[in-house]
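Only one chain comes next, encoded as C-alpha cells, the form predicted on its own.
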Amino acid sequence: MEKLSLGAKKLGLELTPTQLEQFDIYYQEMVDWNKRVNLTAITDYEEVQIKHFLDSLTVTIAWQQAKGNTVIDVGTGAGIPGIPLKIVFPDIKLVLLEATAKKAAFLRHIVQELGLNDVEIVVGRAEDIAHLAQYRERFDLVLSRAVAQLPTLAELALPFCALGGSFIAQKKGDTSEEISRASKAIGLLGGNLREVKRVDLEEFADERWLVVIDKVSPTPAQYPRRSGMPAKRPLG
C-alpha cells in the first residue's frame, strides 16, 4: 500500500501499519468478491490504491470534521468512499446505503473482516430511505461518488443532511455546466453551494473536484420524489 501511504501524506494523513493492513485486506476481498459480484472495473493493485482508496480520502480536503461525526455514503457500491474514511477515522458513525442486495452482502462481509464498529448497512433506494424518520436530516456529512448528475444527486442526498451539515459530491472533469443546472435544485432542497474545491494531487491525471453544499434549511417533505423520478426529471 505504498502508493496509498504516500498519497495520504500529501493530504496530511499518516496511515498506521494497522490501517495499511486493513486497506490491503479490503483490496484482496474486493477483488475476490468481484469474480462473483460486479463491484468494480478497477482491480489492479496500484490503481485501486489511487483511484478508489486515495480518491476516497480526498474528501478530507473539504470535510470540516469538527462539525460532527455522523456520515452516510449514498450509493456506496463496494463501500467507496465510506469504508476508506472509516478505516482512517474510526470514530465516525457510518451508514452505507446501497440498493443492490449482492453488494450489500459484500459490505456486511468486509465490515466484519476489517473489524469496523459503528457501521450500519442499509439496503434500499435513496428515494425511499430518505423518507424514513431515522435517516431523514440526521447526518453531519453526506457523501456520494459517481452516482448521478448533480441535479439528480442533490435530490437524493440533501434530504439526509442535517441542518448545519454538509453534502460533498465527488466529481470528475468540467463541472461548471452541471453545477449551473443544479443551482435551482440545491436551493429548493435546502442547500447552499459553499465551494467547489479542486483535488490537486499529481496521482490523478484527470480533473477531480469536491462540490461542497451546506444544508441551510429543511428539505420540503415531498422530496425526494418516488423512485426513478429524480433521474428521469431532474429538478430545475
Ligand code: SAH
The other form holds:
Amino acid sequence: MEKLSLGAKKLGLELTPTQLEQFDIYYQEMVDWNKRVNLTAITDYEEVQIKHFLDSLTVTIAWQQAKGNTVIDVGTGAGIPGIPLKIVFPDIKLVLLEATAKKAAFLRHIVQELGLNDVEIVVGRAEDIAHLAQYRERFDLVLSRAVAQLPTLAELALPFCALGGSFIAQKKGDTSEEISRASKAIGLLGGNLREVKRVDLEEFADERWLVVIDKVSPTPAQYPRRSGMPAKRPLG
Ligand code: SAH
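Could you output the structure for the form predicted in complex with this ligand, given that the previous block was the form predicted on its own?
Time for the whole complex; same chain goes first.
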C-alpha cells in the first residue's frame, strides 16, 4: 500500500500500519469477490490504491469534519468512497446505500472482515430509502461517486442531507456544463452550491473535482420522485 500511503500524506493523512493492513485486506477481498460479483473494472494493485482508495480520501479536501459525523454513501458499489473513509476515520457513523443485493453481500462481508463498527448497510434504491424517516435529512455529510449526472444525483442525494449539512459529489473531467444543468435541481431540493474544488494531486492523470453543495432548506416531500424518474426526467 505504498502508493496509497504516499498519496495520503499529500492530503495530510498519516496512515497507520493497521490501516494499511486493512486496505490490503480490502484490496484482496475486492479482487477475489470480483470473480463472482461485478464490483470493479479496476483490479491492478497500484491502480486500486490510487483510483479507488486515494480517490476516496480526497473527499477530505472539502469535508468540514467539525460539522458532525453521520455520513451516507449513496450508490456505494464495493464501498467507494465510504469504506476507505471509515478505515481512516473510525469515529464516523456510516451508512452504505446500494441497490444491488450481491454488492451488499460483499459490503457485509468486508465490513465484518475489517472489524468496522458503526457501519449500516442498506440495500435499496435512493428513491425509496430517502422517504423513510430514519434516513431522510439525517446526515451531516452525503457522499456519492460515479452514480449519476449531477441533475439526477442531486435528487438522489440531497434528501438525505440534514439542514446545515453538505453533499459532496466526486466528479471527473469537464464538469462545468453538468453543474450548470444541475443548478435548478439543486435549488428545488434545498441545496446551495458552495464550491467546486479541484483535486490537485499528480497521482491522477485526469481532472477530478469535488462539487460541494450545502443543505440550506428542507427538501420538499415529493422528492425524490419514484424509482427511475430522477434519471429519466432530471429536474430542471
Ligand atoms: N460509488 C462506487 C460505485 C459506482 S457504480 C464507486 O465509485 O466505485 C454505481 C453504483 O450505484 C452501482 O453499484 C449501482 O447499483 C448503485 N446505484 C445506482 N443507482 C442507485 C440508486 N438509485 N439507489 C441506490 N444505488 C444506486
